[in-house]
Amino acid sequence: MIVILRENPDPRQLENLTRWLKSMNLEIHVSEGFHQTVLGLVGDTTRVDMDLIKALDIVEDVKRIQDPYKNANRKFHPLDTVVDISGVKIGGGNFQLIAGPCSVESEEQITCIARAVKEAGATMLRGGSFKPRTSPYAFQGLRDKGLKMLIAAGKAVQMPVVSEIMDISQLDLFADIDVIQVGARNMQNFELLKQLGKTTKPVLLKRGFASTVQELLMSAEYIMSGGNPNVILCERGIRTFETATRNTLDLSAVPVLRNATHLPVIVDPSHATGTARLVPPMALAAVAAGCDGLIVEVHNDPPHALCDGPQSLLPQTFAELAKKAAKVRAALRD
């Protein structure tokens, strides 16, 4: 349930009407806009009066919300969410690019993508330390010194770092990190949602490749209603029966979630298509569908790396996606 307050309510008023629907055990959610004050109710609504509610003199309208998310609906939060990292924001117009190789391979590696991709025009510096894989078999990351290399190339170019985390035991290892990323297989890992809820740190929430767009929403609810605003929502494809790609990349989710919820969307073009070629025309559609930012991998020698080498763009190929992104947002300014 949400209460629409009048502009400039009385401050007495609303105190006591927050006194009030606190007494009924529900937590209050306040979002200040530039004209209307709106509280989000969040609890068992059922026992409240809504004629009574709407009776008040400081009250515009009341409104039950359906929708079984709460923090991340944009009918409780209006205006978009603006999540800073480490100076770097995005969401609310702010647009960002992030760009770093699958996996952190050595310090060489990591370096010598972190100043190409730097000096390409992205704003934050992507890598894998824990590698959640199909096979058993395959590279599973540096683990720990993966995070320490990545954390160092970070520095070195003065760029925030995102980095995968698998598992709640490893949390105390992604202190020094800016940006905690959920991938899609963890997407419902309810316990880690809840632990990475406790924390301020951002948290970049992938979708599950067999997951809908609520699913998506009900997952960072999990995160915000442990008190953890700052997440990022990212796209990154679905499994379909379509097998000339990776995955299906659902552009549409990008209207959709940016309707739904004041959260920041971003777009994995990367991982929905499995193949550098598809990666930039993907990438501009997105942009051109009003994302608020894209994850793109990159790496200096794809045929030998050691992840995902056949969908990761060379630096140069990045520069140019850059420089076509930026053109496609300012068509859309005018």
Second form
Number of protein chains: 4
Amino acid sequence: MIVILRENPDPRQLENLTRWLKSMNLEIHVSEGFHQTVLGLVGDTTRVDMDLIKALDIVEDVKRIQDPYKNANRKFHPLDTVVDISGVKIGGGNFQLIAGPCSVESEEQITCIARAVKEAGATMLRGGSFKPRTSPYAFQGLRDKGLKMLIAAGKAVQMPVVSEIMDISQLDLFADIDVIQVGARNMQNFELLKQLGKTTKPVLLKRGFASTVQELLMSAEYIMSGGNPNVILCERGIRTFETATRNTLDLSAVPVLRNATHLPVIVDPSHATGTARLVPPMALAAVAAGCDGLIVEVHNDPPHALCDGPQSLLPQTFAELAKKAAKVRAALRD
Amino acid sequence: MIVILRENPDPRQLENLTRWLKSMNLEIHVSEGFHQTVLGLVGDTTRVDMDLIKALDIVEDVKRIQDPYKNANRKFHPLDTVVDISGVKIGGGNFQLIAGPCSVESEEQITCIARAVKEAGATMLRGGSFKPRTSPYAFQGLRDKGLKMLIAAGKAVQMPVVSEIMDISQLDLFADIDVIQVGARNMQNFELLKQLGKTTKPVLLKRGFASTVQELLMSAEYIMSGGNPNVILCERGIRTFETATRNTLDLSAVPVLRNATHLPVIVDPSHATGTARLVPPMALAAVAAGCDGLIVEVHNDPPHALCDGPQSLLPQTFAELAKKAAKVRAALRD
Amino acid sequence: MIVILRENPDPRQLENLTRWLKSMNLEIHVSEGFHQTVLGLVGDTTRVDMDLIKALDIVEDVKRIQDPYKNANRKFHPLDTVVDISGVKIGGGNFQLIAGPCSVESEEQITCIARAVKEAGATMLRGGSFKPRTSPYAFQGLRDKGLKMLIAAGKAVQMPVVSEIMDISQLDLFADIDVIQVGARNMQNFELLKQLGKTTKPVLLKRGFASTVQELLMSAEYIMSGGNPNVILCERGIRTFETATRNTLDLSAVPVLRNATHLPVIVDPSHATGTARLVPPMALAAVAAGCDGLIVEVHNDPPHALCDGPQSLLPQTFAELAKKAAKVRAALRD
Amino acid sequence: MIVILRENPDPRQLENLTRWLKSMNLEIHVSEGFHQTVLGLVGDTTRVDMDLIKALDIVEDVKRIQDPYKNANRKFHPLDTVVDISGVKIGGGNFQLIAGPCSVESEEQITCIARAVKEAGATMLRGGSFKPRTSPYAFQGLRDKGLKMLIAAGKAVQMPVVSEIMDISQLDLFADIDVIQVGARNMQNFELLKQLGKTTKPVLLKRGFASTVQELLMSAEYIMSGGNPNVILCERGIRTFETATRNTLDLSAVPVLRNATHLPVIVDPSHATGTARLVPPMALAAVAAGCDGLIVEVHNDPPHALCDGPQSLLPQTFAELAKKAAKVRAALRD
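What does the same protein look like in the form predicted together with another copy of the chain, given that the last one was the form predicted alone?
To see the whole picture, the full complex is given below, headed by that same chain.
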């Protein structure tokens, strides 16, 4: 339920209202917009007398919100959320390019790629150390050693770093990781989400490959209701009957999400398509669809990458993509 | 199987080769490109001695093509196909905007909308007269009367017209329709495709909502193998578990198709999303993905449209979309 | 909307009621059950005064039916429909086994298989003459010659025959075919359904591989609203992300359909699974789920079948399946 | 790769062979069947000289296994695995009925239901204490208190208990739980699977609602390669476009799995269908498909259940189902 207040509400009336609402065990989220203030009420609103509240001078309107998500809901928080990652902002018009290899393979590899992507236009560095592999016999990642190499590379090129966490027991190792990524297979690992909700570290939440947009928002809600507002959503393709691509990139999720939530929305065209040749057109399509950023796999030697080589771009290709993306964004702004 | 000839092949050797191939009951499709000529062989190539052919002076290479489609295959026909619709070309760099209402409802309605979309930048007019309705109790279209109104409106604004055929028995009524549309539910109506293959009328072939890209190409193959090369493919969303949109627009089909086939590929963001608000961002995303055109539903009074009102754009919105689409295309060209 | 009449309604009151309803342009379907008579009203019921009708002595209750299907709806027609095919009944407790090859390949083949399946326990013979092939280069069926061979084989073993029609132009050829099958790809070929609605020939309507149960019922509604009540529904697997089977057999469609409609429901485990080894267990599962029959592909020489060999059962295997199916049915009855 | 040994292999030759294989860093899994012994080789078998091994007297055949799963593979372990749960066996012809409420709600509720299901024919008791809820605002389960109540109820009726674990940090609390369940959303929580592989506690592994059968087997492989052979697989419905049921129960997974793996396979018709009315027919269909057991939700007061009420059966209905299931199994055995 939301209470929309008229401009410049009388302070005493407002205090009375908030006190009364709190007495009914409701949490109040205040969202101050340009022309109005919205009080988002979270909790059991069934006994709230909407007409009574509407009658107050300071109240413009009261609406029941059917959506099961509140904190993540744009109706509760009309303005775009801007997540600040050590000075690099994403959301609310701020577009970011995150790039790097699927896995951290060695100090040399990650540093080399870090330099290449920075030069090509990336603003954040990604690299996996805990790899979710379908097979127990596949390369599982360099784990904490890999994280250290990633952090060092990020410092060397002065870019924030993003890496995927697989289990809550690993949280301490992520202290110097700027953005913690929750992978598609962990989107409904509720215990993990609850724990991440207790930190304020930015979380990059990937949509499950068979999760609905609403389920993605409910997982964001898990994190936010724990107290962590810094959630970035990521569309990365869903599972369908089509086998020509690794997943089916659902770009309509971008405008659907931007309408439903105030959180930033980025796109991963690499895991979505599974093929390097398809990454640039789909990345540009994502930009045209209105996303707040891209996360792209880049490798200096794709045929020998330890995982996901076929979908990794050469630094040169990534540089061309970055330029085109900027042009498309400019075309949309006018 | 394809035979790639060296530049400037000796005419007599070429004649001997083609005579020999024909004697084995093979059809030969000659495709002359910039630097090479490709002979596409259609038929039972199992007995062809590839080494023997490779040994010829005029032959550069011989390759077995695994793809079950030949006529539609870019390997057989490396250059883009340009379909000419009464002077309006689509494909090979030529981009077209097709717009109009879901249904022709009256002479006044279709003429009014035709004028509006022409002014807004459309180059072809769409309008349905035979509507595929899931329910027998829903409006089925004005049928042949509607086709006549559409043809008249197209003449009035000097735009070619596109309309959907539901059954082969209706073919005569489509004599003055410039492009015959085969709807998603008829993509595997093989008898209909065979008959359309016997004409030379351009066919707009929509992807079935649960058909793979390969099945779409095989349906194109049905039409082409009948002798009709004028096929335009259309991605319009596939059926998935996500319910936030009417279908899931599979934009990766655009680069996948443009790599596999030489036929033009357009996108229908209206039926894909089912919601007017989502049509502009997805249309722009389709343009950024590299499509050859868009087919968009436009209505002057969506709340009272006889079908698909919720996904129809007002002419004004369509005009803005047309401008932005041109900008995005310009951004990609540089 | 349905009007439920009390037992033994006064004839004069009933006549007045039906006359009044017809004056409002409504069709009335009378369905006499064991303890009550139900009047199913089809048409625009928005102006009908439900309270006025409920007030009549003869009326027990009036309910608006939300379901978009009426003729096919069990609420309109509470008793099971029994379709009579030249004396062979299906539905309402009558279980039938339909078997035969995917395609009619020759007189010898179809006659040989007809004898084998009859002996093994089949009660109806299937065989395709018009084959829906994804590729135009694949065997398309023996067409009208094949239908003649099928009819002859059916006569020889005294079993009704089922065959698939691809296009309405073929209808005359099906005069002596006992059950006309509409394939999955034609489930929404609305023109075909409308024409089949004008006959009284039993129609076997297969669920589209990406159609919902409700869409299947709406397609049945197309046929029934044309005047043909003899519709048999068939679940044959739906398209999903799983590739271990050709389709995913959705057996829950059986109890879902039996609850929603009064029409008989059978299952095709052959096209669903695509693999002979999986056909017997899934056929038995279908019987346990409560279906009214099975349609199974049987061939005397599967490795050399002209189509769908991998999913065809040898007559011997089919005979064992028929025995087990009878046992499972007996186990359910007690 | 597997090495199939002739009957009664000479011991010395066998010792030489196994020593040589181990020297190449391969793990050897010995599987003694009725007529042959199979050595399953796990590791990098690329350098193994198959012809050399085939030449040995004691060797009947050597085959490369393409399947990425080894431990779970029936080719490595031809005989059915029987999992022994405190004397209750499942698999290899042993069929078990697991029943109980979705959640443990109180001591009274779980004890009451435990008694009812035991009397009705269940052989194991289920009850959730850590509930995976899509919404953070929904009932999350009684957690460790609930586990204690479940264990007590199980002791009271002398039935082993099954309960779902959500995170590895909870493992100690499950010391007295007989079977640890890994839910659908955790099927690819690889860190959790690795840890469960280090115990010998039986694990009930549910198929992810968008996971392929092969991915299910790879997740089983994670557990088994850790050293825990006691894995029971469970099909519980997959996510598709059909909305008439909560999920689409994929019963063909039963024969597909029984052919691919030696592990027991059970079915959950409750979460699959989401509707109590559909549970009995689908449960019987699962039995007819050849599963090793069922896990069914039963509640004494479904309208007031704290979760999944609509799909819960009353004890009476469950009792009838248990009887019918026994009859169907008997019908299959003859």
